[in-house]
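As a starting point, one isolated chain is supplied in structure tokens, in the form predicted on its own.
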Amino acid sequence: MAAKELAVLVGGPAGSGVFATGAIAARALLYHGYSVFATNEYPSTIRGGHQWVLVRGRLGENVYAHCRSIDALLALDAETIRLHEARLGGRGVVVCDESVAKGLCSNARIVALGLREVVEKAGAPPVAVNVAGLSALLAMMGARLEPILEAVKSYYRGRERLAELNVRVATMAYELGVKLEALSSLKLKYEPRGGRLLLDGNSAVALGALAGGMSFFAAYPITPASPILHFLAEVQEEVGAIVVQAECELAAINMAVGAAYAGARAVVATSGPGFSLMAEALGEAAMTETPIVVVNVQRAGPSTGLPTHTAQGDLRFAIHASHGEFPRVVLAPGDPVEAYQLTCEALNLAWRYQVPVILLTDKYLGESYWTIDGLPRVEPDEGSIIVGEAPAGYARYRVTDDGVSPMLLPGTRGARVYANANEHDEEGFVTVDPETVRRMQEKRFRKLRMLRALAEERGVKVYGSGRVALLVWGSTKMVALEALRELEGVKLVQVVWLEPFPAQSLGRELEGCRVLVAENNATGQLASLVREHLLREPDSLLLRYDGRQLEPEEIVEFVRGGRGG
């Protein structure tokens, strides 16, 4: 039978090559002409401990998110077959190497086969046995040759002699897999489309942070945002800008806010923790109206909490971080082309109107992998700075109707440029005079007229119409968009502004709608907005909590069922 859509999950212990497996399956299908979505688990530990990708494939549609139920595994070790054989659907089928089978007591259909032999005999390392079980699964579903190695080129570009040696390791483990194509009932099929490409989240953030004019990047490696660091500072002499791996998270954001006063439009990137320890030069950006990004890729947490684990527990938090009252923007994308648009925007809003942005991605939407046709135009905007020389009378934190002042760079000629974190007056000057001090704060504060505004223009997404409004925030929405196949008379509303929040659009988009709201924490934050501005009360509510994000099919569930009416 031609398969439509198709779901692989490759296994096994860390260092076996579980995650470059996922990656050439999802080139291989993308080949054939597949939409494809791919994402992984992995433990937290320096070495050992079992991982997984999952990777799945559509043909004329978008596939969205992962699923539960898979048609193939692709065990790397017998303990990958304890864990996943209860996902199998009812044709599916387990490839793996003899050493693999021998001695297993499982209820799966599985396909031993002498993947070991065919990487010694062409040469190659044991831990080539991955790609030999690929090609060979793969072979066994009707797949075409060349794309599969054109994936395996794609994925070791720049590494020859690896490329060579798993190209020949794939050719021969396809020819033994052809031979078994009667025990899948699986067919590919070849449809293929060109100009398309597979982006994850993390990557689009970082070219949503070049397209938007940064010049200066810097972060302490922490997971899951890490990869940004990675893809910044491998490109960093291509583009021109300057990446910095601080030697903590305080030192990262303070580089930044002092790049930022220098002129540079500067961003990190860091998880839960790490943005923790950035709260107090939050406020120091807001104070000093120094405009900077600050990414959060979210964890599951509190504390260390799940490391290598998504989670959407930071909402609050990022609303709240720092002492203090001052204005600042929160944006959540849902997939990577949101996560390019918001990036490139975040920089733009932070120097058009001289405030903190943060924005809220997680682990799930960092790493993992969607189809997307391309990346839309998008272009930095240099907002109020005073170029050439300084204006008569210049003043750093001159009071306007808008609250945004002039500003001028360092070496500006004639300027004097202070910037204080103490409270100040226009002049920039320490001040604790009661009357300036109101004045001032009131000045940052009305910024927020314009951002709300942009917030209620900009900050509501809708897919679908119904009766029914299914409310999600970041990454949730892919998965939403997925259970919607499913679903009829369900409209799904995403909230992508959560600073400041845009009640008045939202409250529109859930007039007469029964709200359900489907979250990725355990107290239910956009549900808790929801009640703060618009004095609702979710009809009900769908949490997880447990490190991984909600299934398609608990979604579902969820609207179909009692709690969701």
Given for the second form:
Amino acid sequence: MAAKELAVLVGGPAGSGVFATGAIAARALLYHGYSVFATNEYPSTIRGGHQWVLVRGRLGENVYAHCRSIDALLALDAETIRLHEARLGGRGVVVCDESVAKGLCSNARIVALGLREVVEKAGAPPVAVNVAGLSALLAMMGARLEPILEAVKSYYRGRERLAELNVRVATMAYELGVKLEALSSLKLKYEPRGGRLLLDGNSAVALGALAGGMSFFAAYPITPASPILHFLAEVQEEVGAIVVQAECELAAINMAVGAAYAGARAVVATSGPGFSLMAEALGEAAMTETPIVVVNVQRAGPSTGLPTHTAQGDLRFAIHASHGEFPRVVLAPGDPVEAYQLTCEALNLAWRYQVPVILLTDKYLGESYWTIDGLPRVEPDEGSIIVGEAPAGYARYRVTDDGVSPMLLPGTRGARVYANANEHDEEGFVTVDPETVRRMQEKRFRKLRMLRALAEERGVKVYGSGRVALLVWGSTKMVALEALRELEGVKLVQVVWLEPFPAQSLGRELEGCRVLVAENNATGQLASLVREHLLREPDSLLLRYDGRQLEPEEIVEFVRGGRGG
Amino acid sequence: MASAFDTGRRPQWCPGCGNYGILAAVRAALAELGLKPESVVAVAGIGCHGRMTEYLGVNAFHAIHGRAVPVAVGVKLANPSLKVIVHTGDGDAYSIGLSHLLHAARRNVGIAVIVHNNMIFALTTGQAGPTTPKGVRTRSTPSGNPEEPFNPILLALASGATFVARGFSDDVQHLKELIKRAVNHRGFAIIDVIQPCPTFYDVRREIRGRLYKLEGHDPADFKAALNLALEAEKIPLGVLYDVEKPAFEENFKHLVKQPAELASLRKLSLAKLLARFS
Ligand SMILES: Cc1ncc(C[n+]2csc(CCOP(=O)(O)OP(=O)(O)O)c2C)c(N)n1
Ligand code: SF4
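With the form predicted on its own already on screen, would you show the form predicted in complex with the partner chain?
First the chain shown before, then all remaining chains and molecules of the complex.
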């Protein structure tokens, strides 16, 4: 049976190359012409502890999210079989090394191969069992060798010795697998389509920041946001950006504020614990009207919570973080292309309106990857900086009709640029005068008029049509899109702008519909915003808060009335 | 001469406050260095010292409590052609913002940090801080401060600062010379300025007869600097340590730009980067 779609799970102990295997598997499927989605799970340990990658492919159509049932399991240890065997569908197979199978009850599904032997013969390090297993498994499923080798080479790009060894291992293990083709009922097709990319949400954010003219990035390491730091640190010279690992998140955001004051488009990225630390400086950016973009790749809290697991628990916090009142923008992309576009847009908004812009992604979006056809063209717009000479009588906080005071950069001849985190007058001097305080507060809030209009215009996206509205935000959109394939009469409504909230356009979309909300948190934070802004009680809520993103199957059951409420 | 660095606002500190001396010294130092006001950025923390940005006629960023140093680091990295001076207090720099100070020193970022060390939290009406001597009665230590103060000079030396000095706000001429050297120093410079706060803790009584000016000391001699920092009875004023090492921002030399260029937008082609994802 030619496989129009398939799901392969690779599991093993931390340190056994599970992620590498997943990445190579994803590319091998991509090069066969499949649309691919891959996601992973791992504990917060470097050695020991179980981790896995799920790679899902679909021919001819997009694959949006993970799934419960799998077709093949590549087990790098016996624990993997114990944990995941139940997910195998009717004719699914388990591939492992002979040493792993030893001691397990004999089982028709288990295909134990001499993978270690292959690795030894190839003269590769023992960890290459992962690539051997993958190549054998794919061969059993009728894969071609060439795309597998391409995938191996692509993964080890720049590490030529490793590439060479793994190509040898993959070639030899492929021979093993080909002989066992009869054992797999799934047959991969080969319909290559060029030009497509595999992109994760974290890289998409980094690329979007660069496309938006970012020239300063600061971060303190934290899962699951660190890959943004790693990527930017690696390319900083190539792209001409300053990338700093700060001593803590307080330092990261304050450095970014200083850099932005001096004229550099600055971005910081973190996750919940770091975002909490950044809260005070969000207000500093707002009060000094310094443009700043803060990326929060959400993980499950509270506190250290589940450091390596996903959640959407910071929505309310992002909207309200920091004391006092000030305008801000909170955006939540649902997929890598949106992550790319919205990060660029976040910079443009920050530099045009001089407000803090918060981008909420999550572990599921950040560390999963999807097949995309390419990235749309996005560009930095000119913002609200005055370039060149200082106008006579320049004042940093000039009261204007739209609330935006043109920004000069320090170093401009003849001008004093005074930014002040205390309440201040037009020139930046500290003030407590009630009239001035009121005028400045109103000046800052006048920006909301334009931001609200943008939120209404761009803040809601709709997929499909029907009398049932399934309301989501962030990466849950992808799970819902996957679920939508099974559902009729349902329109998916994604809220992209969470602050200012696009109340009117959302209200229009929900009118006359049964409203179902699916979120990756315990309290229904988007639902609470619907209540607040639309005075409407959703008909049913599906909430998941165990550190895992919702499953498409769960959403299908929920919409059909099986769950939730 | 110093008037170029005056904002025209009348300073408002208590009579006898050491901040007046520090303000006078900074203005004179900048003037004598021949700097243009627009080429300097002063970043201040929160405290009585924070009002420096109201009176010092240069570009300024009045930051939140404890975070003046990282803001200054960001300014310097984004535009290394600016001279960046931090005005911070003992509470601001040594209590809430301590880690930033040590890490900026360790990285040798080219900023000059002037600590207005009045050994008290003044703006919050007189509580003990990390440099308040043991036994001093303050509003938070009514029976005498039970804590040992730490030694900021020793800390600065230990964290890798390449310029470490101590000044006294009543000696404006001497302080001015220290500031001139700090502002022109390659890399991180810190001046711990003993600053009397006649309202909450007038350190003048405490230090009378203990101050002396360094003479014949070799500021390149780290061990000698450590020994001076450890002196308990006498308090040396002057440059304790001064060596030249590459500054952190020099790592990003290829990025040095003038404001006009900074403001012009970079449209980057991502084509090469995207090859990684194919
Ligand atoms: C996060 C935060 N905590 C507390 C305060 C209150 N506060 C303002 S100034 C200050 C200490 C001031 O002491 P110092 O830095 O030595 O400055 P001085 O007033 O002595 O010049 C404190 C605790 C604050 N502004 N922000
Ligand atoms: S309280 Fe102390 S530090 Fe503050 S202005 Fe008065 S004398 Fe100066």
